[in-house]
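Take a look at this one chain, the form predicted alone, written out in structure tokens.
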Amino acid sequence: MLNDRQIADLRARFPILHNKIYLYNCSQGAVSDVVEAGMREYAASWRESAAPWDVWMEKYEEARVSFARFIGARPEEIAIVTSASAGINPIASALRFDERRKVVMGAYEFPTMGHIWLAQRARGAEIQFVESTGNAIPVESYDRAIDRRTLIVPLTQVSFLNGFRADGEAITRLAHERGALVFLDGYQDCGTRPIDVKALGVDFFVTGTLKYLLGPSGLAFLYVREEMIESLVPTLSGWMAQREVFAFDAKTFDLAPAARRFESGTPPIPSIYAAMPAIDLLCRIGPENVAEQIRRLTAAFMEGARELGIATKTPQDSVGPLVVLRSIDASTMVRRLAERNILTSARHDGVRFSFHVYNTLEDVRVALAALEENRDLMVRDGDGA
């Protein structure tokens, strides 16, 4: 657990702290020193070097073996692309909907997720949402939805709409048991607390830098379980998923052996630049540290806002990062906050309040001090839906 001075320490490379409350992390980390640094360093490499793509190869084979340690996987089992939209959509161009045609989902996935899988119904996927139950859906809902036809079950482990965290291992247990593939989506939880995909048993995951691994956007990691890598051959590609990336021959159609396969064309060099030095600074603090210090926060925050009188939509037992308060006019009351140097964001009648390692308790006594100031914009606890 970091102490006070650790924190002021490590707030210091936040420059936007000196002057604003940031709880804004399920949209945008703040940048620090680190990441700015990187940007330089990106900037020297390309004006110094005599051959600029020598140097931005191995970074970029780096970055590789950096995220894979970070999540508990081989650098053979990462690909490296733009997006998490890029990270999900070979793997769908690559699956085959014939014996098993459905994909289970919960009704909490972020639109990419939702947005792609509903794509493959012109391949002859079925597609079946599950619905919530009192903010959270619940394991036994999965069970009734995953049979024997599921093909892929693609899950969120926190949901951007109301920070709900989702049982992960049991439902993957659930589906494979039923010869189900699971595709875990951790975008809105990577960067908060120690992972290891090879303990979750996921067969993929894919994630993101620009929101709690604290890295500017264009840069996400896929995941792919070793064994399944070479049976996978997607329809979307390009030169930097072939074998011999600088063979140049236009008329070989030969995939690398490792999860590279599942990359596109040329990687995102910037954003590698930029976006390492913040994780290598998230593992120099420790997960376990980030994770308890977001729990302090969160379970501060929650309580306060029950004694404000405040319907959340996030469950009660949450151990964050993100809150959801309900709100009459979400956008407005986000406005307020921002008007007290709060940043926060709105997803339809929800306030996002979402903590990192870098925030305090001072900022929940002045988030919950503002929040008191404008509960006429607020929904109080007890009202309904």
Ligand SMILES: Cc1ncc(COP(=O)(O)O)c(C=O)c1O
The other form holds:
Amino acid sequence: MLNDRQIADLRARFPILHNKIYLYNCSQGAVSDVVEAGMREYAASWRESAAPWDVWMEKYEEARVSFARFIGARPEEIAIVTSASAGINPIASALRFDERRKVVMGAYEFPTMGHIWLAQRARGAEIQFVESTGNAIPVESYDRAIDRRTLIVPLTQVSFLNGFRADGEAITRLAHERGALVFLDGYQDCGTRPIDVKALGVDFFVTGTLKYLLGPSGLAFLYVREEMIESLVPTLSGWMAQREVFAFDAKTFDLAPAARRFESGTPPIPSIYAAMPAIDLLCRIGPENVAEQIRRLTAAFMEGARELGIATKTPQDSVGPLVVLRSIDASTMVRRLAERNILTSARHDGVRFSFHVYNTLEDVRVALAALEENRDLMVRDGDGA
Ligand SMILES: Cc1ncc(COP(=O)(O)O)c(C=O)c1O
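Now that you have shown the form predicted alone, what about the form predicted together with the named molecule?
Once more the chain from above appears, this time first in line as the rest of the complex follows.
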């Protein structure tokens, strides 16, 4: 666990924390000195030598190695892409929807997951949504939905809507027992605790850098389990997917034998320069320490919301990072909080408070005080909804 001194030192690296209570992490993480330095380093490399592609390609390969280590994978299992969508799409394009054509996914998926698989209906996919019960989607609901006709289960690890954390391991076991694949979307989770894709056993994993990984937009990573890679031939492709990238041979389609085969065009070099120092910083802090701090803050915030009698959309036993409170007018509430320098975000009837390692119990106290003052905009516990 980090002590107060370590948290204070860490906070000093994020200028916005001097005057804002930053609970906006589920939308965009705060910018740090190391990320700004990465941006400057990119600008300098470009300015000094026009376009040093040899250096930039080294940085791109280093990013692959670092991220692989971060999630317990091998570098050959990582594709570097520009968004989660750009990681999911080539996999969807490589699958065939014939004997197995069902895609089973929860109602809490981020829209891009829904849209990409819904788009596959034109190629024969049948989509089945698993609905929530209360504030959760229990494993039993997946148990009922996944069958021998199920091809794949796209699964959000933590829901952007209410912070519900799915039991990825149990659902993966279930899916694999029935011969179905699992595609885990770790965007709302990765960066908040240790992750080991091998222990989870998932076939595919995707995340991007702009939220809890504390980087900019424009960079995401796709993990593909080694044994799957060469059996999949994406029809969304490009020159960076080829075995010999610099052969410049437009007449030959010869995919890389590694997960790079799911990439497409020129890599997002500026985002790599900016994002990777933040991942290094998280590694130095220690993912266990990050998880412990978030758990502490989430527990305190949930307890405070309960005492105020505010209805939550997040399960009571949640350990974070996202807590969503029910509001009669979430956008107005977010505005009122912003007037008090508390940064949150709204989705439908929920106000999202998301915690990271640099938040403190004082942030929790100030946010709860602001909620108390604005209770008129919040749904009270027991008011239905
Ligand atoms: C769970 C989840 N997946 C994916 C995304 C973003 O996807 P993309 O990188 O394609 O914009 C988000 C962003 O809010 C998200 O919360």
